[in-house]
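As a starting point, one isolated chain is supplied in structure tokens, in the form predicted on its own.
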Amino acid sequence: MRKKKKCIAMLLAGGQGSRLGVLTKSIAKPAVPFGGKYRIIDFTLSNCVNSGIDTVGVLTQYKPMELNEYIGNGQPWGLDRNHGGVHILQPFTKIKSKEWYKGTANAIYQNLAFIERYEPKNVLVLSGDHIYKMDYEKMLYEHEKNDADCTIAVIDVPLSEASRFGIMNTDKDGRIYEFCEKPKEPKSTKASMGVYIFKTEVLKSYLQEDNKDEASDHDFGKNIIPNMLSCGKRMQAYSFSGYWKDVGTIESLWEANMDLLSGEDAPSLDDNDSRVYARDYNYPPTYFCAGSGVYDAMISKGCEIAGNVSHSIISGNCRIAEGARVENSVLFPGCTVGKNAHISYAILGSDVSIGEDARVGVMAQGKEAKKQKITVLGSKFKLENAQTVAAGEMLEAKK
């Protein structure tokens, strides 16, 4: 007889993150390379494998090849096991019907026939596309200490920002009595990180009333957490205070990746209570030629470089030739940067190639210059020599 689980999650990795434009043409946002050697959905795995969860659903749906690859058996996290482990659930064609993920509590609904194989006490629900470390078994001893029907986590957010988010007011036990899916005159700061643990069984009656609601947005934060509350439900709130960081904007994907080079506020990646875990590819070590010069950069394994990095985070296999010059920015795998280029304030997709004289995002200086905004290059775009790609211009790969 198989042995029933305490908690398992459920992460939620099916979205598009079209706000990513060209970053995402291809592939799901969970699956975007961040931080030079990881991709946006390590943290969360990492998160529920060093919090002693080893049973996770991942819920993909939009572009999943590249995700499921990259996920594949479980392995570098630790979730290739016999009895749970890591596995994919996608939309499935039933006897009746045939139908997307509706929303994100419907999604969970599709599926509750994987959960009840576990017979857990309780169910974490997750986002894929957000970076931060979390300890989530220390949530689940609050949610249980306090008979909760579901515990949402909670970060303080700045009052300008709060109408992105769901916000809620709680009392001075942390209990939640109200509730409102982005605001646009918020009450509070405390913020929904997208973390849910619920009761199993009080999860599936509110899946199920959902489901027979064709109103419905078939949303956790529309939907189910104020239906939750409006029944009287013991809804508790979590605090978090450590890092976080929704990285569905252009601007908040570099942000969080700059953040990594600072070190003051970013999560540790050499923790060793609480790694990151990710896909190890057998690149060879990293070149570093005779006159090249590195300052404030993270490089991955398998490049070669020969011209100048400042403040910036390079994947693996990278090339950068003699004289070029790429600072502020993020290069993703595989990508070729020629001699004398000069990559300023950029993303670049993976296999990105950079002709020789070619400029990316660089502004003019001094009274001419206005705020940076972020230069996009899709994946496996290609710029000519001595081309230029100005500054906040997106663009991708020509088929």
Given for the second form:
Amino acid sequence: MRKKKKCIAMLLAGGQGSRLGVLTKSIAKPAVPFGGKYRIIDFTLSNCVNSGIDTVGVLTQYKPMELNEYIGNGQPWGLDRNHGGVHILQPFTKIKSKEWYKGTANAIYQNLAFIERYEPKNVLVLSGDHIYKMDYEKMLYEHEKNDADCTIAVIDVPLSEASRFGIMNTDKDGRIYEFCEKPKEPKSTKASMGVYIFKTEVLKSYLQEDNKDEASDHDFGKNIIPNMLSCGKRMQAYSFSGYWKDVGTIESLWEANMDLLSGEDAPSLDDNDSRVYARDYNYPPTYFCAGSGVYDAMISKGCEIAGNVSHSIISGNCRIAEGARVENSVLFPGCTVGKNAHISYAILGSDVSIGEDARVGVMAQGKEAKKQKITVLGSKFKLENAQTVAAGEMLEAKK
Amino acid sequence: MKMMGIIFSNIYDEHLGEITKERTLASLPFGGRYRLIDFPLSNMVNSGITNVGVITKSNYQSLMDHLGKGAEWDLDRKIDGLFILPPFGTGQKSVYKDKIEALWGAKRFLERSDEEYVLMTDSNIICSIDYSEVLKSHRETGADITVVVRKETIENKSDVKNLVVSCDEEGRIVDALVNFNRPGTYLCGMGMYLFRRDKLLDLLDEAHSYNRLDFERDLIQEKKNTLRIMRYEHTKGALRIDSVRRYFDANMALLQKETRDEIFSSGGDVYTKIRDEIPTVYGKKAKLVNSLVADGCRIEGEVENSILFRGVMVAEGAVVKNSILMQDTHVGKNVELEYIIADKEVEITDGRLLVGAPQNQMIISKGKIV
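Show the form predicted in complex with its partner chain, please, the one above being the form predicted on its own.
Now the complete complex, all chains and molecules, led by this one.
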């Protein structure tokens, strides 16, 4: 008989990520490229593997094709296992009903059969849209030590920003006695990271209960956690310190990329014990022409750099022609920047091509605002020679 | 028509001296992130070959580590896939000396396979070639053996080519010279041969019973009149690695766009083992001129006309020129390097000045601290 699993992970990856605009037009948010060679989901998947969790259900719903293909059999993360491994869980029809995932809790509810197959003692619930490195094993250890029904990872946020998060009020032992979703007047600075560990049996009963409640939004933050709390279940907060960033908006996605360059507490990606894994593509090394310039940048393989790159993240297989300037920008894979073009404070989606002498996001001289707006061009956008895209615009490719 | 592949991983080891001391020629690092075997293996995969045997002789640990189960080449298959064929596999008492003996050792693998044709190649030539075109030519010309050749120049007496052929009008090989060194331009064998599998097995049995060992001499030169041996000319670029100098030059040739285009973009991708490196980080004082840089490096200094493999660190103030730095080489602060081949995991401590010569590069062997 197969050994029962101590803990399996359920990774919620079905969200549209509508605040990322054109970047999530044809792909789910967790599949958005990040940091020159990664996708956002690589961080949570790698965390699982590095924490000894070898069974992960990935719940997808919105535009799943690219994400499903990217995850494939899970081999890049070492998740191609006979018993366990990574599994894509998509909505499916039942005997009497055909329904989509109606909320985070409902998505897990609909896949209880998957959880039951592995008979785990605990279930780790994650969302696939944060950039952070965390050892879930330590959290699991605390969870079991406290004999908690549910442990919620929390991170200290500045009081001024606390009203954007779900805030936990805890006693001195870390036991949660109150939870407020986006409170107007926060009483603490412990924000939920959207990382939960549940006792499997407790999770099951609350999900079943929640499913019967027609008024429910079927959401962990809005329904499951408050319900458990009001029933007096043992809920513990687990404090995490370190880099953690929600990349749900254009600004935060851009910032998280830039943090890799000079952010002091940015996650180290090549740490041998907790490496971030990604599906790799076979590009040759990057070539630098004579006359190229590079200053404080991260550049992946397969590129040809003849122009100037400063304070930017360049993904694989990009071409930057001579005289071109790319500054404070993030280029997704396969972008081409023509001669003497100038890109500033921009995110270029996959396979964007910028014509010669074109300008993207460049502010008029002397007008540089303190907080520069980020310009975004969607995947396969083609900007003709000498055209201009003003700062802060978001454009998608014409059909 | 199905074809299988055989790759010889050790044949020219002795020409490369120090850098093949602890590895096969096939596992020699090349071009920033590859090993030599990646090129023939990727060519085979890109030509639709899915059953490949890699014949090894000695020092093959690094090669096995590199190839693993062949996943990166899509050769981790339930049916066929990648087979590493070490010596002593079938009861031999000694290690083989030449290809015929090596093939004899791989006889069972050849017999068990069911492809109609066998394409075999050495691993010392880097090129992009479509073997299905070689097969097409083999069938159209009704050849018993097809030899892949390319026009190359013998520069001087010490430049020995292991096979030089001359052909008649229809491309049949009428003369074959082995270990030839008279300066001039000739059609030179690229170490790639195509046979019908049953024909190859017959020839092996025959060679074995006469104790013939030398592939080029006993199978090509000797049989040119009795067998229909045809040439297939590869007209695009190729880089032959038969000495340390040529190894250096071949790496440097990748700094030219035409060479890169021919080798990386014409036939298909070149696959290699994945190392999960981060994109390379360039500091505020980094300067790069005409160089190839792989993933996972950290560059704070200046790099010119050089090839940097994965995981190389170049500290602030360091200047690297005309050099090849293999995986995980660390170059300390204010170091100056010129005409250096640093093998894997070399550490060059702060302030060193190391200069080789343009025709004779200084080799720093694996793991050394300078």
